[in-house]
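The chain below stands alone, shown as structure tokens; this is the form predicted alone.
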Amino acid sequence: MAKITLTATKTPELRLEAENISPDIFAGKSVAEIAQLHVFVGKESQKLGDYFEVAGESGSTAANTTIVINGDVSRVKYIGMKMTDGEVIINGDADMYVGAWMSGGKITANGSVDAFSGLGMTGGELTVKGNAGNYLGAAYRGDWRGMQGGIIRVSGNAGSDIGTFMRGGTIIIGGNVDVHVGTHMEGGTIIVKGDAKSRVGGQMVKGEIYVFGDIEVMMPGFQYRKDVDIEVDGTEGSFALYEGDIGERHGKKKGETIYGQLYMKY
């Protein structure tokens, strides 16, 4: 597969807004062309190459090009947005909407990101070695298309509001999370291996969420229907099953009631 690699140059004073890294973009490309892609600071726009050293070869397609990142991008955001195919490797921490509205390829950030990343997601890996901000594979505010498809997997903790109105697709935390996960949830899954806070599957109808460690407060809209023995994401265990909200219109299928389904590891 064909690489370029993106050394950062500068920081800059505001947020780079920088949509165009993507492979996406990159394919057919030369080096000069790449440099020349616009970049926003502010209402300002300028040149990639005015923050990066760009080296190497795109390939023909997305889907044989891969983006390498070096240097401190913890100010740039929307890397790999709307990315279909391909590959992003992030050698340090991102800012916010890395991965947003991807359908495809795969993002590895060998750091942290921060908010609305994978926002509205349909397909696709993305791959989180440090912590995630808050609004993880959630919707865009105003939206109710949370994220639809693909994987999200962090290694380390998460924030709040993670995979609002998401209804498609998995998410693992591997530590802990902050309030309101799965909020208006309609579908798809969400894994937490460490402890989540209050409002966990507040106003869900539908999909699953699995909490390894402790939930601080219990939404009262779940009701606790059984223990079962099942295995998540390759760990054996006992699990309470709760089902909700119980406040909230639930659909049905072969006559019975279709809920969310909340699991506690014992």
The other form holds:
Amino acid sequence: MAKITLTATKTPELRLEAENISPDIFAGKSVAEIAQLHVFVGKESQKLGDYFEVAGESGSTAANTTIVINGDVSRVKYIGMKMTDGEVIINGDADMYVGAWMSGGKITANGSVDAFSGLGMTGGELTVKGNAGNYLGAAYRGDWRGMQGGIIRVSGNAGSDIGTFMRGGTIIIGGNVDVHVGTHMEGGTIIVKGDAKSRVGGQMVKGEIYVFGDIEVMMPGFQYRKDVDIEVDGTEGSFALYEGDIGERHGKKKGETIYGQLYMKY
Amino acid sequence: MAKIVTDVVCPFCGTLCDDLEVALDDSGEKILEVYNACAIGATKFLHSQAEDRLTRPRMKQEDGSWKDVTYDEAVEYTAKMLVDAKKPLMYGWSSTSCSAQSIGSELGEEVGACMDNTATVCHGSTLIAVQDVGVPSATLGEIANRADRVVFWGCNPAHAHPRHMSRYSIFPRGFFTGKGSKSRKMVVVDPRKTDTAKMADIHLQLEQGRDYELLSAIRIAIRGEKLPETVAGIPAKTIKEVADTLKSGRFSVIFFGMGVTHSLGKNHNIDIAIAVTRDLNDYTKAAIIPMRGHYNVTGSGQVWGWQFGYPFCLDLSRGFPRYNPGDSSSNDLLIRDEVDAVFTLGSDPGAHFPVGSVKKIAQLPSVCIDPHITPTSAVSKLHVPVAFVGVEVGGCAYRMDNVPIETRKVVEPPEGMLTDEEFLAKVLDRVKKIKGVA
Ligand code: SF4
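What I would like now is the form predicted in complex with the partner chain, since the data block earlier showed the form predicted alone; can you produce it?
The complete assembly is shown below, putting the previous chain first.
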């Protein structure tokens, strides 16, 4: 696989909008061409090369292109946005919208990512070794389609509003999460290995949420059904199954009402 | 004999009362008294007459003192600041007319600004919820004539919108509500025992920050499903009673304020309150209306809505409108060092933003357009006083229920003072000249 290395040379004064950092855009371009790609600071269009040292070689297609980012990109937005294939490795913290609307390929952030990462994602893998911000795998404002496919794995904690309007795919959080998990969820799976605060599965229609730790305040619309012994992401255990959100509309399948499912580990 | 100006519109809060009468002295230049208005509304009119009112722009000097400048110098500084900035923030827009807002939009587009209004710290979350799930609404006229179940959720109109209850929601005798407050049942949801709560038939004194859970519980009760013993500290029996009260009415309305829009969950609280309203429509007629604060914050959302497609938190820096509260919202922009100049018109972030944001305003090139001396004008580099909209110049404003009302000019502004609209037009003109596009 061909590898392009971006090394941050300068901290942007405001924030940098760099949606061009994607294997789809880099593929088939020379180092010089990549350095010429635009980045935005507010209304000013500047060059990627003004902020990064570009080295290595890109592949002929996105699929065989890997981008390695070194240095401080904690003020750089949109890394890997809309990527369809290939790989991005971020050796540090990144700003908002990492992997937003990605449909394929792999992003590994060895640090933390800020809000709106994996927004409306339809495929691929987003792995975060640090923490993730708010709205992870959620829908863009006004959109009714949050994450629809692919997998997001966060080793640390995540913020609030994860998986809002989620319709498919899997989000796995190693640590704790803030309020509002899977609000308006209509499919997919969210696994929280730590604790959750309140409002888990509020207005949920369909899909599954697993919480290994505690839920500070349970939504009134979840009703206990039964205990089950299952394996979740490699961990076997007994879970209490709740169904909800009872207050929300629910479809029917073979005469049976379908509810969202919330599993709490004993 | 004092001259009385009738049918004056109050440019203070989102209730936009349109029945004020203002008594002027013989010359017709001085306001003597304001009738029908509440205390805050009347004060606004009388304040425009203050002896020590600023009538010319002033620049802050190196040593912190102020120096008077001409309007032309103010226009020059503002235009240059906006053109030079990579990402200027243009904030406010709630206490001015729709036509001033419209010229402001043109200016914002020309300089690639981030534009935001006071909804960002009040009902912005409402706008997000409406975008997510829609909204069954009504006008205040319909409420006065029809509503027999009135809920005030996280708001205190007795103090914030003093004539709301007497003009529209509780006391008026409407066509189908002939007995006034006797034909209505009033429910207040508030963790505090406010003056509004004291008047209620039912006061749900819920645990702070548990609005989302309580609203969810009301939905469950409306559906007749099983509830936990208590939710948000309220017994299931009381929740059922409230659900039945709302279902049994001929027309239920939920009014809500910043107690729910900016407590835990923000837009989700409104989202689920809209869901409750929608559920109620299976049984009766129901509507939901935000208690908007500034008299024309609603108009600012309307103007931007039809000009850019989004009601607040606009980012025009890339030449097309983008919108994502949390990213393009004023406080996030300021705290995250994303903007490099601040322009304020028709509101007072200095008094309402977190101190971290206000410090940023103080550090950056900044202009404050406001007839009053405010905490914002105090931290800005340039302060431009202008005429009072709705007192010294007319203009369109939108009431909290989205009804546009033309405000009236009552007296002349002090000699030589510009209006918001005139000042913005001059800055726009100057910006175009600097950029060489006019
Ligand atoms: S209720 Fe609002 S609009 Fe009416 S007089 Fe008082 S401040 Fe003015």
